[in-house]
Structure formats: C-alpha cells, structure tokens
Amino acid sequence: MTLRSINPANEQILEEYSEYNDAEINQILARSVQAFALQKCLSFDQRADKMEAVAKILDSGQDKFARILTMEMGKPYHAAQQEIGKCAWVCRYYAENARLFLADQAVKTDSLRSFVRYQPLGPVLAVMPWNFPFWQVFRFAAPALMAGNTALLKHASNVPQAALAIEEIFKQAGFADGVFQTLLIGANKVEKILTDNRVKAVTLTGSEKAGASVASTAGSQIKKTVLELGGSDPFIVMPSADLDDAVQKATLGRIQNNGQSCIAAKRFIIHTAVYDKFRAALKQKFEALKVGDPMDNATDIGPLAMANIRDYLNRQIDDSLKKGAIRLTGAESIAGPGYFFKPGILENIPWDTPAAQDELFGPVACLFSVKNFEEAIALANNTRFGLGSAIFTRDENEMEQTIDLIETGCIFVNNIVASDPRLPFGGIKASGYGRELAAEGIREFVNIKTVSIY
C-alpha cells in the first residue's frame, strides 16, 4: 500500500511513503517498550522540560509547519498558524501543571496513611484524525507522555506529511528514541497493532465506525480506550439573543476548517420569533464567503480535505433534497480542480433525512425552526451524537435549564463550541467516551493505584 500526500486545491501528488511493513512494525513497537522503561523513570521536571522544548519548536517553526497542513488538507493557512500556536499551548499547559494534576491524593482512611498515586500504562495507541493533523495529535500527546507514557501515532492515511514532521519535532525536543514514534500504516494494520500485548491502551478521533471497530477489539484484550468521534452539534437561537452576534458566531461556528470539525455547529435552532430574521442573515453572511486557495489570507473557506469526504456531502444533500428539504443557498461542488464546496443552507428538513439524522461534514446549515424553549431542547437532544451544544439567550433562566438538559459533553452560552487545554473535552451517547484536555485528560492514561500504609 501506498500513502499518498494529495494538495485538495489542485488534487496534486505532493508525496508518496510505502507503508510500514510488519518487521518495521515490529522494530517500533519494540523501540517502544525500550523507552518507556526510561520515560517513566524520568522527573516532571525532565519531562517538563523536553516538552518546553516541543513548544518552542512549534513557534519558531510555525509557518512551516502550518504550510504542510494547508497543502495537506486544504485548511485555510491562517487557520493553520492558529493551529500550530494551539499546540505549542497545550504543550506548555501539561509541561506547567503535569505534576499537579499527578500528585498523589491524600485520603483519611482507618489506616496510617492512605493516597491515590497515578502512574503510567505504558506504550498508548493514538489513532487520529485528518481535519486538525496537529492539534489532535498533540492534544493527547503532550499530556500522556508527560505522565510518563510512549505514544504510537497512526495518523489518517492523507496526512503522512504532518506525522513525520510530528515525530521529528519529538525527537529534535530531547524526547529518547521511541518515545513518540509514527506508524504509516494503514486503517487494515490497527487490529493487530491493538492486540499486540506491548500496547496497553488506546484513543482514537474519528468517526462512529472506526471508534466502534477500535473500542470492539481493544474491549476483547480488556484495553482501555478513549474515544472523541463525530457530532451533530446544536446551535440554539432564543428571542432574547443578541441576533447580530450569533450570526456572526453561526457563520464562523459552522465554516471553521471548511466546514470539517466535529465540533461545529451543524444544526441550527432557532425560535419562530427571530427564525426570519436570522435566515435572512445568514443566508446573506453565506454568500458573501469567499471560496478559494487556502494560501491566500483572505479566503473563508477552502477545499474539502479528499475527493470521498465532497462526493459522500454531496450524497447526504441530494438524498435530503429529495426526501423534502429546501436548499436556501449554495451546498453544492464547485466544478475544476480541486475539492471545492459551495458554503450553503438547508431548511424546511424532514427528520428522516441525512441532514437531520447525521453529520455533515462540510461548510453546510441546516436550520430548524421551533415554537418555544422546551421543543428547542427536544430537539437538540433528539440525536444519536452528544458532542458540543450551544445556546444564544439572555434569559439567565433558559440558560440555567440548558446547562442542565442538554445531553452534550460541553455547553457554550452565548459562543461557538471550542477545545481548551484547561477544560476537559469529550462526548457521549454515539460522540465517543473519556476526556481529554484538563485533569481528566492526564489521568486517562494512568493507573490510578490505590495506596494504604497500616
């Protein structure tokens, strides 16, 4: 098998790998093992240092680094540099708060002196996503190897580039040989890579049939697993908004990374009252985006990430259309090179569509009108995903009820739905299980030992 690097802009071949063969599997795995019976023995303090250095690597190479995910995956190049900068983040964030979040718990018991000490699991399997090469990668990075943990990458198969250029900065920040290493390898090789004894647990970020695959193997060899996989995002809009903002916040929530995160804003509530009102504007905010080279700094939305993520968005639209929904602007393939997509809105959508049933992934709206709060919430919850949620209200009341009804893993009041270091980040119901990020993020990978002196 071959692993090809495709720029989506132009659908030319930038590079080409041969996939790892199982001897060379073998070898990393090995590698693996061998450094972690160091890795674990080091200080917070080592650690801590080395990953500094992950971080100043991340700044001073920004613009490189964010050009290969611009050619690699089409994200806007100034997106891509808002990326980098993230990673270089949440690097600090776990290089300046491992030791707290892993210090041993006291507890008063019957006993002389009982305490929880975390430690760490061993080598972690990531399995990762193409729509944040970086970030994804980092995100669970940074803090399980801070814990002491080695980490085994394998990156989706269209972004070779991005998890070589990530195994070397480990490498060139001091981390030992095998620390964190890439396997290029295909989705047919994580089986066996899963059920190999030297791996001892593993995440995963992507969409409900990998996580299903990954959690059904890993559960059969009693692995832990952490899974972060697709949503269907809620964006609520009640009387008391201020309309103008979440226009705006609708319009960047659901265009960010061409359309392509599964955080963002995919279904558009919004009361009867102002339902007119925010269309109109939306629509207007639609078409005034602009389309093109995700190299030039004054483009909105460039082109989707692979030919199979435009032509599958393309399926869910026209089997929408047909079952009854209304396309109120754009939502269609640009014709010429590229994967390009028209930013559009869908509305009127019955609910046995794809529009309604599952995730787009793409610069699509689809909007909902409802009569009051409580069918709002109905709504928003009645979905197989429980990712993100947002809600735009001045009512202190609304927002009260929302925080408490809505079956999500995080709620934003009044803002877009975004991951933050110092928060912990994950799903429920069919968007996966666990958290990242924060201090529930660290301990995911640990083993969480129970300690009682008599």
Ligand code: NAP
The other form holds:
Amino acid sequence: MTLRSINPANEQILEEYSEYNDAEINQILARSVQAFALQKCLSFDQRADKMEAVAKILDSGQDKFARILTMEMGKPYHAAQQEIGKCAWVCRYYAENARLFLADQAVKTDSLRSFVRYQPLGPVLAVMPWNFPFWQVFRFAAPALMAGNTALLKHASNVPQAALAIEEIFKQAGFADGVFQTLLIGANKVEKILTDNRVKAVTLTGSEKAGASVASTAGSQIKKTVLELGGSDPFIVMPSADLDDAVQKATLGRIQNNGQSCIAAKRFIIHTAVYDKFRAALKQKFEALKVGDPMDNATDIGPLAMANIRDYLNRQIDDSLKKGAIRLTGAESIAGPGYFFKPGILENIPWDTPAAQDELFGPVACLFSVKNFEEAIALANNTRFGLGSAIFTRDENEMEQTIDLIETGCIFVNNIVASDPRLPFGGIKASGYGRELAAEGIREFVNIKTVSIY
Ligand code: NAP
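Having seen the form predicted on its own, please provide the structure of the form predicted together with the named molecule.
Full complex below, order starting with the chain above.
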C-alpha cells in the first residue's frame, strides 16, 4: 500500500510513501520496548527539559509545520499556525505539571502508611485522525511521554508528512531513539500491532466505526483504551442571549477547520422567539464567507480534506433534502479542482435524516426551532453522541439546569466548545470514553498502584 500526501486545494500529489513492512514494524516495536526501559527511569525534570525543547522547536518552526498542515489537509494557514502554537502550549503545560499530577497521593487508612503511585505502562499506540494532524497527536504524546511511556503513532493515511515531521521533532528535542515513533501503515495493520504483547494500551481519535473496531481488538487482549470519537454538538440559543454574539460564534463554531471538527457546533437549537432573526443573520454571515486558497490569509474556508469526505457529505445532504429538509443557502460542492464546498444551512429537518441523526463533517449548519427550554434540552440530548455542547443565555436558572441536564462531556455557556490543556476533554455515549488533557488525561495511561504498608 502507498500512503499519499495530496494537496486538497488542487488534488496534486505532494509525496508518496510505501507502507512499512512487517520486519520494519517489528523493529519499531522492539525499539519502543528498549526505549521504555530508559524513559521510565528518567526524572520528571529530565523529561520536562526534553518536552520544553519540543515546545521550542514547535515555536521556531511554526510556519514550516503550519505549511505542512495546510498543504496536506487544507486548513487555513492562520488556523494551522494557531494549531502549532497550541501544541507548544500543551508540551509546556505537561512539562510544568506532570510532576504534580503524578506525585504519590497519601491516603489515611488503617495501615501505617498508604498511598497511590502512578507508573507508566510502556509502549502506547495512538491511532490518530487528519483533521488536527499536530494537535491530536501532541495532546496525547505530551502527557504520555511525561508519564514515562513510549509512543507509537499510526496517523491517518492522508497526513504522512505531518506524521514524519512529529517523529523528527521528538528526536531533535533529545528524546531517546524509540521514545516516539511513527508507523507509516494503513488501518488494516492496526489489529496485528494491537495484539502484539509489546503494545500495552491504545488511544484512538476518529470515527465510531474505527473506535469500535480498535476497542474490540483491545478488549479481546484486555488492554486499556481511550476513545475520542465523533460528535453532533448542540448549540442552543435562548431569548435572553446576546444574539449578535451568538450568531458570530455560531458561524465560527460551525466553520472552524473547514467544518471538520469533532467539537464543531452542528445542531443549532433556537428558541422560536429569536429563530427568524438568528436564521437571517446566520444566512448573511455564511454567504459572506470566503472559500478559497487556504494559504491566503483572507480565506475563511479552505477545501475539505479528501474527495471521500466531500462525497459523503454530499450524500448526507441529498438524503436529508429528499426526506424534506430545506436548503436555506449553500451546502453543495464547488466544481474542482480541489475539494471545495460552499458553506450552507439546512432547516425544517425531519428527524429521520442524516442531518438530524449523524455527524455532518463539513461547513453545514442544521437549524431546529424549539418552543421552550425543556424542548431545547430534550432535542439536544436526543442523539447517540455526547461530546460537547453550548448554550447562549443570560438566564442563571437556564445555565444551571443545562449544566445538570445536558448529556455531554462538556458544556460551554455563551461560548463555543474548545479544548484547553488545563481542562479535561472527552465524550460520553457514542462520542467515546476516557479523557485527554489536564490531570485526568495524564492518568489514563498509568498504572494507578495502591501501596499499603503495615
Ligand atoms: P477515521 O476514518 O476513523 O480515521 C481515524 C484514524 O483511524 C485513522 O488513522 C485511520 O487510518 C484509523 N482507522 C480507520 N479505521 C480503522 C480501523 N478499522 N481500525 C484501526 N484504525 C482505523 O476518522 P476520520 O473520518 O478520518 O476522522 C474524522 C472523525 O474523527 C470524525 O468522526 C470526528 O468527529 C472524529 N474526531 C474526534 C475527535 C475527538 O476528540 N472526539 C477529534 C477529532 C476527530 P486510515 O487513515 O489509514 O484509514
């Protein structure tokens, strides 16, 4: 199998790589085990020095790395620069805080002394998606390596340049050979690697289908998994909201990363009292968006990352329209070259359509109107997903009730959902389980060892 790096803005092949063969994979796994023997013995200070060095390389190479992202998966260059900056942040955050998060925790019991000690597990496999090619990897790798594990990256097949660049960054920063390695392989090689005794755990960020497959293989081997899967996040707007602010953030929340973000606002649940105003203002914003060359700083939306993402989105929209949804604006492919897509809005969406039931991974907003707060929460929760959620309201009671009632891994009040190294991130229901970031994230891939001394 050949892994191809294709520029989605013009469909030109940038680079091609042969998939690693079984002998190469075997060597990589062996190196990961050897490296673990050294890595687990380093002090937090020693690991932190190297992680700081990673952050510095990211800072100094920001433009170079951002260019790889934009060329390989089409996100606007300014957003790619921000992504690299955020990766440096998460490296510094764990360089500073890992010692605190993983310090022995004393607990008073009947014994003379009892405490909890956190110890690394060994080589951890990370199966990652293309939509945030650096951020998804660094938010796993920074805590995993600071905890003393080693990492094996199976990145999405369409971002091999990003995968190799990340491996190089960890090497340059002084992490020992084998601490962070990229496996240039397709998805069909994951099962064999995961059943190898040398691999101790796996994290996957991606689709439900991939998550279920990896989790069932890991389950058969009794190996720890963290799953960060898809979402269809609700964005609720109540009558007391600052409507201009809500429309502004709704636009940003839906089109960020060309609409290809797990935590993008996807279902807009609007109170009837403000529905017409919201709808008109959102339409105006969407129609003013500039779709085009992602390297151009004036561009709001670049191409979708792959032809199959565009084609699948088109099928979901066609199916929804056939069943009665109404296209308010856009929501269709733009003729090539490049996988460009016109940002759009659907409304009057029947419940049995992909627009209501599934994740639309592109710049398409789905509008729903509700008569009251209870209906808004019921609609927001009526989905198999449970990743993020947002509500726009000035009513304290509605805020409190939403925090209690919403069935998602996070709730943002009067803002769009965003990840932050200082806060845990993850979902419930079909959006996955486990957490990344903050103290919770670094404690996923450790042995939480209970010690009791009598
Ligand atoms: P995907 O097809 O599931 O791919 C993600 C990764 O899984 C890729 O490395 C892919 O490899 C691999 N993979 C696919 N099928 C596999 C299988 N059966 N066994 C093992 N590995 C497999 O996902 P995508 O469509 O590229 O990414 C978009 C999805 O990711 C969306 O649903 C989005 O919401 C979700 N996502 C979630 C989060 C979060 O934090 N919750 C963040 C970002 C994205 P190949 O590329 O070689 O197929």
